[in-house]
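Below sits a lone chain in structure tokens, taken as the form predicted alone.
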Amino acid sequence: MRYWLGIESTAHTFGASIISEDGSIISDERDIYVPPEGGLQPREVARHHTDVAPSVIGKAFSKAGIKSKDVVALGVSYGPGLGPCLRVGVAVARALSSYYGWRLYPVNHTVGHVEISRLLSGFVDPLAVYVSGGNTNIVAWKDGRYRIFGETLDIAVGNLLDSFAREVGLKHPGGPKIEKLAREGAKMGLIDLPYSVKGQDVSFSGLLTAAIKTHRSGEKLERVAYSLQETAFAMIAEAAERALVHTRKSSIISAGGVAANSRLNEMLKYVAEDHGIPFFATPIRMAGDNGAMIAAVAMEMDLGGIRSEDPQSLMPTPKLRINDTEVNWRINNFRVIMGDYK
């Protein structure tokens, strides 16, 4: 049995995961940095990653019950992300590749999110709604790479939720807390907030400003949270439906950290049902940043005959976009199995 290691370190999470050649995730370890207050400070997060990297990788091997000689290759997220955080993961991967002789594959973090969701779903060629702290993209595979058929024109939806949470005194991460508040706010009715869809693109900055002002004017936090979430997710659902009609894909998946939100998935499921196609919501554990998605892509690249990277030449690329990367190695008759990690 052959195994692939994946290392993730783009933002708050340092993760390491091992996948076997039958698609089973046999270990998935991670250590998440939580700031004492405010948002993420890249240098502080990078210091955290440096401190925990040895133990996280060690736990991944211990849980998997394998030795270094059993690993044939590793992948590492090299962008997009926070520069200092990316440098930690890339440095660790370069060192491991050089020492153990493992083939090294640089993995586009955004491709990793979409691919793990696709491989878990079993869908061959879905439309993907990728939503996270730093990205909001509606993408589909075409001619050897993921093409963007809709995106945010300013801040990402995860950034929207976290920024609003900070302004109203909620600790990081804000998304889950806003989702909980929104369930209570649903009983109070919807507040009219700016709704900005421009073709297949969306814009959230005006919505953020209006939501903060509405709360400061004395409106209950639960009601504002509900209205903010409903408005933002409705915008994404509308843009996704337009992209679906344009691309004529036969399935939809949600991917990325915000894909853990049940209300967003409910809206996307409605879109899919209206068009008579299936929808797959990424399980919460795999929606957030994780090493399994990096290992899965590294395995696909390795088995797909992609040439590995010289460890000394690999550099982090903080501004990388999903459509910057060729994806001509997708394995369509393969699925990833979560096993104990559901």
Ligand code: AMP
Given for the second form:
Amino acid sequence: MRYWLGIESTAHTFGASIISEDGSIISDERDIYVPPEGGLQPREVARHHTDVAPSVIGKAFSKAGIKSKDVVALGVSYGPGLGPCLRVGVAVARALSSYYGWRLYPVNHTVGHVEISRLLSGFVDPLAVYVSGGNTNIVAWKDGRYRIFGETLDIAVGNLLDSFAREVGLKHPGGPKIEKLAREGAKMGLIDLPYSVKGQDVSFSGLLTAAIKTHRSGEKLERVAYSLQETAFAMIAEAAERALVHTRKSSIISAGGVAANSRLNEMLKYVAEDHGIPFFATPIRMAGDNGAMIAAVAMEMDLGGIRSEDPQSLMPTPKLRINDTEVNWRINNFRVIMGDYK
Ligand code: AMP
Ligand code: MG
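Since the one above is the form predicted alone, can you give the form predicted in complex with the ligand too?
Shown next: the complete complex, the earlier chain at its head.
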């Protein structure tokens, strides 16, 4: 059996995971930095990643029960992300590749999110709604790349939720806390907040300002959280539906950290059902940043005959976009299996 290692360090998470050639995730380790207060300070996060990298990678190997000689290649997220954080993962990967002679694949983090969701879903060519702390992209594969068919014109939906949460005194990450509050707020009724779909795209900054103002004017937090979620997710669902009709894809997946939200998945499922196609919600464990998605792409690139990178020349690329990367190596009719990592 051959094995691929994936390393992730673009933002809050340092992750390492090993995937075997039958698609099984045989280890998936991560250590997530939680800021003592406020948002993420890139340098603080990078220091955390440097501290935990050896133990996270060590655990990925011991849990997998394999030796270094069993690994054929490794992948590392080289962007997009926070520069200081990316540098940690890239430096570690360069060193491991040089020392062990493993082939090295630079993986676009955003492609990793979409691919792990696709490979878990079993769908061959879905429309992907990729929603995370730093990205809101509706993408579909066309002519050798994931192309953007809708996106946020300002802040990402995860950032919207996290920023609102921070303003009202909740700790990072805000998304899961808002989801819980929203469940309680549902019975209080919807407050009208700015709904902004522009063509294929969405815009969240006006919604953020209005939600903060509404809460400051005395409205209950649960009700504002509910209204904020409903408004933001309905916008995403509308943009996704437009993209679906345009691209004529025959399935939908959600991907990225915000895909852990069951209300968002419910709305996307309605869209899919309306069009008579299946929907797959990424399991929470694989929705957030993780090493398995990077290992999976490295495996696809390696098996797809892509030439590996010279460890000396791999550089972090903080401003990478999903459509900057060629994706001409997708394996179809292949599934990644979470096994014990459900
Ligand atoms: P990522 O950038 O992919 O690691 O995802 C992190 C983002 O996902 C953060 O903005 C979180 O607030 C958000 N997130 C995590 N869980 C949930 C949830 N249950 N509902 C909404 N957002 C979430
Ligand atoms: Mg991410």
